[in-house]
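Only one chain comes next, encoded as structure tokens, the form predicted alone.
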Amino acid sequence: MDRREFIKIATYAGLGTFLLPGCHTARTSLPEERNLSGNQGNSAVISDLIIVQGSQPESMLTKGFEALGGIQNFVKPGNTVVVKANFSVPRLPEEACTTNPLLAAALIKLCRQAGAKEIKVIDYPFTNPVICLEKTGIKKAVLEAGGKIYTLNNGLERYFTPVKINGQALLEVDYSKDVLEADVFFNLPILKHHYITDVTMGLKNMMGLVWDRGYFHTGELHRCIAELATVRRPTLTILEAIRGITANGPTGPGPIQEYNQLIFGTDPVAVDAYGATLFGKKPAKLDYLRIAAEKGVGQLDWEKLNVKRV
């Protein structure tokens, strides 16, 4: 396929405004091999899901951290934290179509609470970039937090690496510097509808690591997504079900459901599977979970785990 072929489809696909350059199904020269599984920061041994009710996002997080036994199980004094935040679109934050900025500040604080060293939020949306930031609240609300943010558009160079996958559908991808260099990664993105994979949460999150996420939507969807999912595994997933559009997605506006939950695992794939059953999907039934349980990413049948609710 070449480049006018894939902008073509891309844009079919109703990618935006912004089309992505730069992934890959093969390269002519490979660089050097990385390590894939990536620095799973200091976690690891915590696999419950925590289910947290409520609706007020700070304290929502507060009571999540305190059942998986405190921040300082997953944040170390002089780590660098990353946060792959969902600021994709230009919509007001109560819109539900972004992370709440509340929630990201919260997240923020309680890193330095712990002793970080740097926290920073990133994300790479479809749609332009600066609008993104101003209008979900998320840059105020980071700052302010003592973090740092960025979009990753507009630099390959700068925020990006080749990494090897050797899937069936990807090879390689160019995937976020940050993420792979960052003591501790939570993901931390919002639950609502996607019109092509019907919901998206923190697997399909992580497409915005992704320098030419593009590609992913020229074919197979949900076996990149998967296989994207075995770069690096998240320090700890908390998918923000508070309120979420149910239509229309991912752009929005939509009809928004209030589902008052936070959902925290070191599991990324029981944490979708769960959201899932809240937007009233069959896990099994969204490919990309399915594929990622079959490669060995997480667990497909959440309800085997401990589940905490609190």
Given for the second form:
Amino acid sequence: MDRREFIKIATYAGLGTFLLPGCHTARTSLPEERNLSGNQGNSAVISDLIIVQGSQPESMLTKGFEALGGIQNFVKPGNTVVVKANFSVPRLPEEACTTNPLLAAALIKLCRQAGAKEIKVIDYPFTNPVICLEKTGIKKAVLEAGGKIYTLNNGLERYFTPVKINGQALLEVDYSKDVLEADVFFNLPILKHHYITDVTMGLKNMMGLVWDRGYFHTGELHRCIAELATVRRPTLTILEAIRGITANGPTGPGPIQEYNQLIFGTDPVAVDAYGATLFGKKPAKLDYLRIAAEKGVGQLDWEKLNVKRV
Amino acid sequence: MRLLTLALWRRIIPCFMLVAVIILFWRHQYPLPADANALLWFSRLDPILLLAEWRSTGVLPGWFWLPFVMIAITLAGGRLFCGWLCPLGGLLAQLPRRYSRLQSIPWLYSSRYAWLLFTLMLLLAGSNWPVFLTPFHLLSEELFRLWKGTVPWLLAGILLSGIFIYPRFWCNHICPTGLLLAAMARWRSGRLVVDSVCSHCGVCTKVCPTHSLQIMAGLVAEDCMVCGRCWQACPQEALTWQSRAVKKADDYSSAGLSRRQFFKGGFAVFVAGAGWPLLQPSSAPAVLRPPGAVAEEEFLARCSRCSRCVKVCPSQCLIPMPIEAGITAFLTPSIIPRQAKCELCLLCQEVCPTMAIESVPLQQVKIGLAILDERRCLVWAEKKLCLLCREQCPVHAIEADEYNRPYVNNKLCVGCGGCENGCPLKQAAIVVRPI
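Alright, leaving the form predicted alone aside, put up the form predicted in complex with the partner chain.
Following is the full complex, with the preceding chain placed first.
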């Protein structure tokens, strides 16, 4: 749906409400409002945290979705799926700094099996997008699996739309249109070291959905990350903690640690909190997690969730 | 039938070379396909490039035999390269032959070897502008202009001269490669010769794209590119291919140097020797050069401004310098980190035909050195949690002290400009300076 089409439908829908008695007080839903509440269609699985052990991305992904009751719980036929992966640095897959191409490909295959209309894999690399797409191996994998892949680098107009946040640190951000308009939004971060925030996972990964990241660094970075998480809650966060660097992040290369885990959760804070413990950090020590939990984005105490180990 | 095939090949082969060069230049992009290297090898057919490389490095490169093959071919049969293999010639060969008074300006024609001598002296004095004028380099640069969407002035000028004077005007008067090969072709052994059955009808001169048939003398000059047009057009079939041994008597072109020519040549050498130092800037401009670029002064001498590095650069961080930077630096690639940073893919090293950008491993790359202004840095001055420079640095040259404040490790810094590019301040607090 392009902007013009959206405005047209919204206007007709708005005018249409006047025809119905008692409905004219209802407001037409704006994208930011719809997305502030996140995808609420799957409330039954909201408190689950699935931890899959293994080293084979494909089978781990399948196991994880089985434990969540199947991918059809998340992806309905005809849905548009957006996957925020991490291919923001030009590193080879074996350097464990970027989303494993096998994992991305496996996720696309599952989505296609569930009948998704369109699957887009996106990121906003902070180094050259062409080199990143090529070197990380993700472009090849995604295209072969039947998905679309592109970077958000070339143009505010094309990929971003302003969203009001009214937070303490962020008032308004230019946020990814793809994510706001998607039926299903999978956040697919990789667990790795980060110079500035110590560790990067789901919430930090979503910084790649914003046009002006430089601003985040000039202000209160942690609060910005936390407030950004209120924009759209991922349908599911799949934290890749199979292999990751423990130093020199996010750019790498660095020493690689094998955690051999894949963490699934609809609660983005809980997933990150578990990831933090895996990385050897106390979740409450990560400011952005603490602030996000305070803002009601999710549960900091992941152990309170219904944790399933597979 | 045989004649028809020749006419066909005459179009097909030069056009193929032109299209091949365009495609190869287009393929100069990340990831660099292996076949894009062919452009480098095509360029190496040129003896001028060999001369330039020998001047700058002092050693003969491994591919020295390639231009020597060209020289051997030229000595055997004349300017076959210009007529059949040159991509720019391939373009000019498609132009129609018109009559123009301009084509027979005697002083222009007779001073062309003085011009060749001038360019060669310029080359040896330490300037690669003559290399820029050779077909593969010039065409690359002009194709880059087209690719960028700007006007290729020089190419337009060459085409106009081809239309309004005669098709191969550029090849016979300006192109150093063409002139060098023409000079050698004076001693060629096989050549077209006008027989005594010639009726002086002048049809051959009308079809000759090189203006090389001195029909009154009944001879074919050294500019002949062996296209065969005259041979086909002659109603008397007076043109025959003969070897030097047979027709030595008709050889007028290898006559000795006249006094006038000698003075002209001497004047060209003098102008080149005296003029070039005047064009040199008193101090090298402080700009960042591509990774692996040789020292600034030598870089200016070696760079042929072919723009291939600029084309291949995936981040488009290489920017040809404007004319305001001075004639010596004009069109040479430079990096402005605030606009785009070097991604250290080092493809520019692979495509550079003149050794201006040498193949050096990443560990030895030193584009410049980052200098941090602690008074303005967000972390140092305002205790903000920035460190974007550290995140951007691909070689981990930005380290942090116990208060997490950044500083530059000079040993590790390669000067890619990532930090300067990433600094969120309006005026970057970290700036890469050339060494």
